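One chain is shown next in structure tokens, namely the form predicted alone.
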Amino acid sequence: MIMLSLPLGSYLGSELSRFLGLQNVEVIHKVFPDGETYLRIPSLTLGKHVMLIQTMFPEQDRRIVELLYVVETLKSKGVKHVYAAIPYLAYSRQDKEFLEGEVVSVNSLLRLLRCAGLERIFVVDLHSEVTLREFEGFIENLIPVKTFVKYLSKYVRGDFLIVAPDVGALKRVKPLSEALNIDYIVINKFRDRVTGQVVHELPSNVDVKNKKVVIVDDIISTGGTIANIASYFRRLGVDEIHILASHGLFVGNALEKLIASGVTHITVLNTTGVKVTHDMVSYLDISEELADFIKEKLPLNE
């Protein structure tokens, strides 16, 4: 097997195929005038395994068009088996007909993806658990809690509290209360399917007057839910309140609205090709948590 790191790929290629034991081989590519996509894979004898590598953010259309005219060139070649590493996954939020008429952008992605011959794909911290249902044995989903864990336990101690920003962020922030001992509550949220306005409440018979709060959530994106919830926070006393999440996105003013909330800190995994310069952000590698779930759910030595 060897490893094809497509454009948004590479930055993350490098790492991941040493931790899997792979030869790392970037796909040629360029952007013509007009907008157009050029793609080669460089010569070479692919075998009958081959592991893409592919983020969707940013640009995620043109993303998702370079994965699938990869994966078609591979099969096309005789390639039997391709995979595929999507540190995140576009559309994933996006995963049901919230009003009718919506198109389920997540299902119709996979399904290009599943038709154009990929075989199964490695994903981190997928959106849905309902996508997850839907597509049983083509996603595999890393939930990154030992780099999570790692990265806490240099700091957190018993005045910490880990926050699930809704219901949802419980399969993150469960194994993190466990594996650190610390407490966690869940927020409760409320969201108008219209207007997408949100409002937060704190479980009843919780104080966190002059408590450290870590707010463990999949996305910032705009930044707005978790600004809402770091001011709310603020109003009740809290003294700290650090961000982890899986995906950074950042759009548009998302970092200024999250320091003007009160944020202390806000860190977040490399699975994006976006990268914040801020005293405020730090990045932690997935690399070696991605390629041990890799290899425990793949052979490579083939």
Contents of the next structure:
Amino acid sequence: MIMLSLPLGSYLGSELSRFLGLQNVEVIHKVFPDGETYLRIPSLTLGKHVMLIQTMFPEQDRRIVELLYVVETLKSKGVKHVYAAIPYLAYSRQDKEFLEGEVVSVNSLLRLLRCAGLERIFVVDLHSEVTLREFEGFIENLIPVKTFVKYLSKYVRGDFLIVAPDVGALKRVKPLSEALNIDYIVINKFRDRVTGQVVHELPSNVDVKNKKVVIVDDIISTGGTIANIASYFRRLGVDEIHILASHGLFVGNALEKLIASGVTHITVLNTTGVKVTHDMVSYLDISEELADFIKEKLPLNE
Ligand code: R5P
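After the form predicted alone, can we look at the form predicted in complex with ligand R5P?
And the full complex, kicking off with our chain again.
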């Protein structure tokens, strides 16, 4: 097997292939003046097995097209097994028909990837359990507990609380709490059906005054969710508010919003092609844990 890095995978491709013990080859690419995508796959990739690496933010739609074209080309040239590591899977939050007639984008995307010839994909911290169930056997989802625990164990002590911003976040918060032996709390999330406004509220028996918290979520997009909770925690007298998330999209003025809300520090994985340079933001490398996860799921010696 060899690894083939697509345009937005190459920043992770060399590290990931090193941990996987695979040769890494880069897809040659450019954008034509009219905006169309040009791709060329070096011929040495035409073995039996290929592992692609491509992430899907920013420019989600372009990244998807690149991946579809490369998979289809490899299959049409006779590559038998094509897999992909996709650290950030775009559209994962559009996982239901919220309004009648809406496209369930993540389902369409996954079916297209499968139709193009992908056999299995390896993603990091997928947003939706519904998607996971629907595409069981096609998606392998890594919850990055090892990387998170290694990082948190450096500074998180007994005076900390781990916070799940909603019930969905429990799947990553519970194992962290167990591994670090630190208590966790879950925030109740209410949506006002009329205004659409989201309100966060702590269970009544929880006191966070003078505590330090680490809020663990999957995605920071506009920063609204975390900023909302951080402002609420500040009003309740929380001492330090650390943020740990898998995917940092930092759309628009997300960082300014988070800083203004009173967060102490933000740490995210390097699952997207966005790299914010600021004292308040740190990045953790996911390549080793992702490589171990892929090795566990797939025989690589062919
Ligand atoms: C919500 O269910 C997700 O887990 C994230 O909390 C949310 O998508 C973050 O988005 P934003 O940063 O725009 O609030």
